[in-house]
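The chain below stands alone and is given as C-alpha cells, in the form predicted on its own.
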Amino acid sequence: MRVFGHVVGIPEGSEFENRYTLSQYGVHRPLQAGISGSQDEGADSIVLSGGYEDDKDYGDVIIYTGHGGRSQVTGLQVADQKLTRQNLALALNCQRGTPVRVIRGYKHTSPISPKEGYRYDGLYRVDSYWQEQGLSGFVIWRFRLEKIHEQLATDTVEEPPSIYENSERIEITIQRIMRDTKLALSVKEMYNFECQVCQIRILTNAGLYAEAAHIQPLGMPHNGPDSIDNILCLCPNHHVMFDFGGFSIADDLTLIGLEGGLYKEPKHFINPRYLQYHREHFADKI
C-alpha cells in the first residue's frame, strides 16, 4: 500500500546507504525511478539524484524536473516530456494537497546534499506545475515544491501559561509574496464581481465574491508582476481551471480549451505578453 507522508519509524534526516535500503524501509520504493507514484493515486516520494540538468534546489523550495524523454544509453534529454504517469502523479499531489517525501542523493549537485548515500529530508507540497522548453531544447514539466514545516503554522506560536511548566515561544521568519489587495479589488469592482469567462456573480452573506487570477503567476520562477494588466476577475471554478491549464486565452481573447471568448471591459488592458506566457507554460501544448 502506498504511504503518503512520513514512514513510521523514519524521522527526517535519516540516512541510507543506497537505493536498495531506501526501498527496503519503504521511504522510496523504486530502485531506479526518481518519482514513486501512479497517475491514479499521486506521488508518495521523489529522489533528487542529479539526473536532470534543469533541477534547481534552494533548500525549502525545489524546482523539480519531471520524468521522461531521456535516452537510456546517454542519459540526455532526447524527446519532449508528457503529463502522464509519474508526472501526472505529481500534478495530482498539487491538486489534492497531498505531501511528497523528498530524498536527496549524493549525486545531486547541491551544497545541502549528502556527500554519500541518501538522506530523507522531510515532506514537501507541490505548489504548482507547468511546462517549458528545457536546456536541452525539449519540452519538460516543472514542479515547484515547498518544504512543509509541520509545527510552524503561524509567525509566532505561543502556548498559554501552564501551571506545570513554562510556556514555549517559537519565532519564525516566513517569506511571503506581498500582493496588492487594492489592485485585485479594483479589477473585481471593474467587472462588478462577474467572472470574465462565464459572467456568473456569486452572492454570499457577506456580499459578492470573485477571485483575482494572475495570468503569469507571481513568485519564483515565474516572477509575474502584480499589476492590473496581469490580473483577471474569475469565479473559483474558472480560476482553478486557468491555473491548472484547463483553458488558456489567445491574444484576441478567444478561449483555448473552452467555447467562447473572454469578456473584457474597455478600460482594462490585458497584456498579450502574459497571455503568451500562460499558453507556453500551462496550455496542453507549446
Given for the second form:
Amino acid sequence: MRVFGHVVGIPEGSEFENRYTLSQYGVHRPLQAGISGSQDEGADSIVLSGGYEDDKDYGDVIIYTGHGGRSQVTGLQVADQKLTRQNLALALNCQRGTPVRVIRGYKHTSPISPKEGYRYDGLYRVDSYWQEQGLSGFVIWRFRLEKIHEQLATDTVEEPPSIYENSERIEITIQRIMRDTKLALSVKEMYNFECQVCQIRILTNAGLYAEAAHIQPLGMPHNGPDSIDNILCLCPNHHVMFDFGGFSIADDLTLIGLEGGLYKEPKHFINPRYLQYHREHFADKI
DNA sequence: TAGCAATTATCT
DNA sequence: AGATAATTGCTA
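Now that you have shown the form predicted on its own, what about the form predicted in complex with the DNA?
Following is the full complex, with the preceding chain placed first.
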C-alpha cells in the first residue's frame, strides 16, 4: 500500500546509502524512477537526482520536471512529455492537496543536495503545474513544489508548546491530514465529482475536479469529525459559498439561501447534527 | 570515467 | 505479463 506523508519512523533528514535502501524503508519505492505514484492515487514521493536538464532547486521551492521523452541510451530529451502516468500522479497531488515526500540525491548539482547517498528532505505540496518547451526544444511538464512547514500548518494552539521539534507530533499531524484526503476522495468518487448543489462536473487536463467540503469544520474551535457523514462533494463556487455562509442546508436537505435541494446518494449518510452546527454558526440569519 | 548491460520493483 | 525507469556496478 502506498504511504502518503511521512513514513513512520523516518524523520526528515534521514540519510540512505542508495536507492535500494530508500526502497526497502518505503521512503521511495521504485529503484530507478524519479516519481513514485499512480495516475489514480497521486504521487507519494519523488527523487531529485539531476537527471532532467530543466530541473531547478531553490530549497523551499522546487521546479521539478516530469518524466518521459528521454532516450534510454543518451539520457537526452528526444520526445514530448505527456500528462500521463507519474506526471498525471503529480498533477493529482496539485488538485487534491496531497503532499509528496522529497528526496535529494548525490547526483544533483545543487549545493543543498547531499554529497553522497540520498536524504529525505520532508514534505512538499504541488503548487502548480504546466507544460512548456524545455531546453531541448521538446515539450516538458513542470511542477512547482513548495515545502510544507508543518509547525505553522498545525493547529497546536491549545497544546503545551514543546521545546524541540517533535517528530512524533508531526507524524500524528500528517496522518490526520492524509486521512482527510482519503475520505475526501472517496466522497468525490461517490458523486463522480458532481457538485451536490448544481451537478456541475469540472473537467481538467488531469481529469475531473471537485472539492470536499466539511460541514462542521475540522480543527479548533469547531472540532468537526473527519468522517464521511460530515463531508460534501461540491464545486469550488458552492464550496466557498457554503464555508462563508452563502447558503446552508435544512435537515430535509432543502437549501437555505439557494433554490432547490442538496442531491444525496442513497448510501451517503449525512449527519443532521453537523448540518445543524453549520446553520447555527455559518448561516446568514437576517 | 564513459559506456553498457544486468537488475528489480512498480505501474498499466 | 510487458514495459518502464532521475540505478548500479562492471569493464575497458
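Numbering follows the first chain given and starts at 1. This is a predicted model, so every value here is computed, not measured. Between two forms, the rigid core is the largest collection of C-alphas that superpose within 1.5 Å.
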Threshold 2 Å Cα movement between these two forms for Arg125, core superposed: no
Gly59 C-alpha relocation of at least 2 Å between these two forms, rigid core basis: no
Core-aligned C-alpha movement of Leu203 between these two forms, 2 Å or more: yes
Rigid core superposed, the C-alpha shift at Asn237 between these two forms in Å: 5.7
